[in-house]
Partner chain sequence: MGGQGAVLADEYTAGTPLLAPRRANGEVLRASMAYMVAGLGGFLVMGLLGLLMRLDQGGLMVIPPEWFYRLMTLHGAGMVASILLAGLGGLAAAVSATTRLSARVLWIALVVYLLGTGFVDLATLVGGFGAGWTILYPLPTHGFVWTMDSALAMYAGYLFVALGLLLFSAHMLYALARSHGGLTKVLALRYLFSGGRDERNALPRPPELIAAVISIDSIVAAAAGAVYLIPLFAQAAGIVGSVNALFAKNAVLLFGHTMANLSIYVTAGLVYAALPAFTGRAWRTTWPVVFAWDLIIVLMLINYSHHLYADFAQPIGLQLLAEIASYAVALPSFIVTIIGALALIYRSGIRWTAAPILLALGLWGWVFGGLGAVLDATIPVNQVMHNTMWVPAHFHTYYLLGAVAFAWGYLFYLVRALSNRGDARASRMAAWLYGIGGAGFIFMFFVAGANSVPRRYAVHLAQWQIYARIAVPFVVLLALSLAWLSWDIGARFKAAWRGTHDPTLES
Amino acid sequence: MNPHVVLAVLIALGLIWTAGWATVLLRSPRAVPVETIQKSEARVRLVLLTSFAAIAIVLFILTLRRLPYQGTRIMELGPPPVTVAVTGAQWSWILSRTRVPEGVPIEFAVSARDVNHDFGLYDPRGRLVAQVQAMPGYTNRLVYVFPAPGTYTVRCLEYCGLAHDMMTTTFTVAEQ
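Taking the sequence provided, give its structure as one chain in the form predicted alone.
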């Protein structure tokens, strides 16, 4: 969901909240017994709490589609015809293949041999295009479609030791 839409919804809710309380203040020029106010306040709180909870649940469900989980990515991009096994080890990346095609979903099965690393993919212009954690004993799956051919760089994005800054490798994305 667009963050501007979320901000607009939150601002609208804030205005409704403020208008509601302004209306209550303007319509209450005379003294009201405390018991009456407490009952009304409890009902208003219940309605507002229920409304905010319902809105929060709806917003949470709407944002689930945008998460980069493997199942979601495969639904959006299709099943990956190419899988690259990636292992991070101090201080190198081991890739099962170093040439992949452009324009098709590529699955990176990323794990680590020793400590946690962060598998970061950079395009030929040096922009980060995707990343996933590399952890010992667990395989994370990253599905990505390379839009253009070129030489892509893999860098570790999590400090993993003295030679962390040298933990890079490259691979080629080729035209089909």
Given for the second form:
Amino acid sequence: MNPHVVLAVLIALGLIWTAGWATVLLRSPRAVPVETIQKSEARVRLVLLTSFAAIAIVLFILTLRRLPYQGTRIMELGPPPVTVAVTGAQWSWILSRTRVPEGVPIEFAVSARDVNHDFGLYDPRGRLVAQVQAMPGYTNRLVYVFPAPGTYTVRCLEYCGLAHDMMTTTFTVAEQ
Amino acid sequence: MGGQGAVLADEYTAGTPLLAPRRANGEVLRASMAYMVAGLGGFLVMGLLGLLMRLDQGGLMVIPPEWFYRLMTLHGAGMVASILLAGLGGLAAAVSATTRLSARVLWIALVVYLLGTGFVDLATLVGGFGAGWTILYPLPTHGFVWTMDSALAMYAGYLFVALGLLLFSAHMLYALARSHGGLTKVLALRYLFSGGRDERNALPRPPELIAAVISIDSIVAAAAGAVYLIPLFAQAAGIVGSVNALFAKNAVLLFGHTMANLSIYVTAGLVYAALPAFTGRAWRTTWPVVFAWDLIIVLMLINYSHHLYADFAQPIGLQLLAEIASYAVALPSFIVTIIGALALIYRSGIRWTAAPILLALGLWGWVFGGLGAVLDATIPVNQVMHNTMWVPAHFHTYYLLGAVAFAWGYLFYLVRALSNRGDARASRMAAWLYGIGGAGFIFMFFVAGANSVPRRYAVHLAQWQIYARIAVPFVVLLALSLAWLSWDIGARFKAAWRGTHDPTLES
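Switch from the form predicted alone, shown above, to the form predicted in complex with the partner chain and output its structure.
Below, the chain from earlier opens the complete complex, with every other chain and molecule after it.
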């Protein structure tokens, strides 16, 4: 999922909403009896309700195919041949290896030694591509296929105290 | 209240301009105004802290990280507490037009609530506590730069805020149930389940229905807060060794996220109460209104867990339920409340004074922020948006341009009604500038989120600073417009306070 596409969707929907809202406000000064608009109000409600409900159902079904959870990802990609053990600790990341191949599923087995952290995976262009929580007492498994080689950065995305913003590390994704 | 209540209520829902507050109990109105002033005053101070943080993130000033995170913690906790307080005050005023509330209980609840906020101030500003407003276990005990005493002060603060909220809500529910002959009648359950046939002549007014819904969820949120805090206190006392991290996260988000959500729904109740006065059209309790609000009782308590999508240990069924609940809660709010409000405004002949402008801005912000929230509540989108600036983007939108705009709008309405003095013409311009400043400010959060800028960072990389820098002038515009709006309220406040002593008010 490209975050810029998400922003574009927000702007498009926001503009449609703003146009509708502004239209109502601009047409507000001239008074008509409330009875004259009640029918169209009911129609608008029905159209919006059915269309939004339909969009929500479609979105939900699409979601089911793109869940980031281990079971769904392994069904989609097959068992990951490479596992990287990751431990988050105030305020550093410990990775069992710092070089992984591109194009194959990599499993990050993520846990935390002290407090909650969040393993945020940034690509070489600085874009967040996946994330999973690092929690004390749990191991969360994130499966990801790196589409291109380069230096990737891990940033902590769950606030974890004084040096939270400095809790980063890098690793290399190598060409196959 | 009986028959008299019904007569007043008819005037009320018929939108008789500005009559409603004058029919309310003067003592209750004074307590309500104290809530609103304390809440919106707190919002202004917390907003200034927000400006400091944005200046820091833009590289325009340097705040040492230790102080940044203390201010961030205070800003978050203070905003949630302040905005909810303002909303509760407004709702008490709205409900008091038809329901007898005890001013004494409201004052006691306010004191307990403010005692809690005092503890939070002490914990952060004096004790150095900086674990974030979410006080996510076990960070409060692993701070290194703050002491256990300051963490305990923070817990105590939350406990008192929760107690104040509990007291307010329990009293509100009791008063509503007493005046309507039972809780099921305030929630219009027979009317709901009969498809609108039974008890159609004994329906609650929308603000009463909403107050009941809010009170039920407030009680659940306060209970969740207790469930969260008790093991933490027990751990501090050495009675238990550790607390399960996933359980703690669920409990704190059920408490905190519901508290944050309550603000917007409480203040939405103010729109139902005030907008009819400006449009001259009644906002009646129809079946869709009852259905939407009764449904919100459940949905508001489930959707918190969309903040746990990245906790892969959370059962997958709960993750999917969170997505369904997040979509579902948006539908009744939009179809019933937003469309209902727009239908009230459309070709109504409304005169655009400051109050309706602020209420209309609130409608815009609630929907725009809701769009951002619904996108983030979609699990694959959440993977690349969550914990970025997209999150503060959506909640700042429906806080600043939703709940707060509603609360300011309602306070303008109340002060105008009680003081018999209209707002200054410049306030209309200030209200629009509030919208422009707010929109520019929150939009830069969204853009930063789409560019993967993390949230809750004291220091921003050079390439991220541009978003905060562009936001700063909009924040300044926002601050100036708020300064004017506050001045206008302040200029008429004394007269409004005197207006609550009007002998024609019930006592």
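Rigid core here is just the name for the largest C-alpha set that superposes within 1.5 Å across the two forms. Fair warning: this is a prediction, and the values are worked out from it, not measured in the lab. Positions refer to the first chain, counted from 1.
**Student:** C-alpha of Gly14: shift of 2 angstroms or more between the two forms, rigid core aligned?
**Tutor:** Gly14 C-alpha, core-superposed: shift of 2 Å or more.
**Student:** Quick check on Tyr138: with the core superposed, does its CA move 2 angstroms or more between the two forms?
**Tutor:** No: Tyr138 shifts by under 2 Å between the two forms.
**Student:** Superposing on the rigid core, do we see a C-alpha displacement of 2 Å or more at Ala54 between the two forms?
**Tutor:** The answer is yes, as the C-alpha of Ala54 shifts between the two forms by 2 Å or more after core alignment.
**Student:** In Å, how far apart are the CA positions of Val24 between the two forms with the rigid core superposed?
**Tutor:** Here the C-alpha difference is 27.7 Å.
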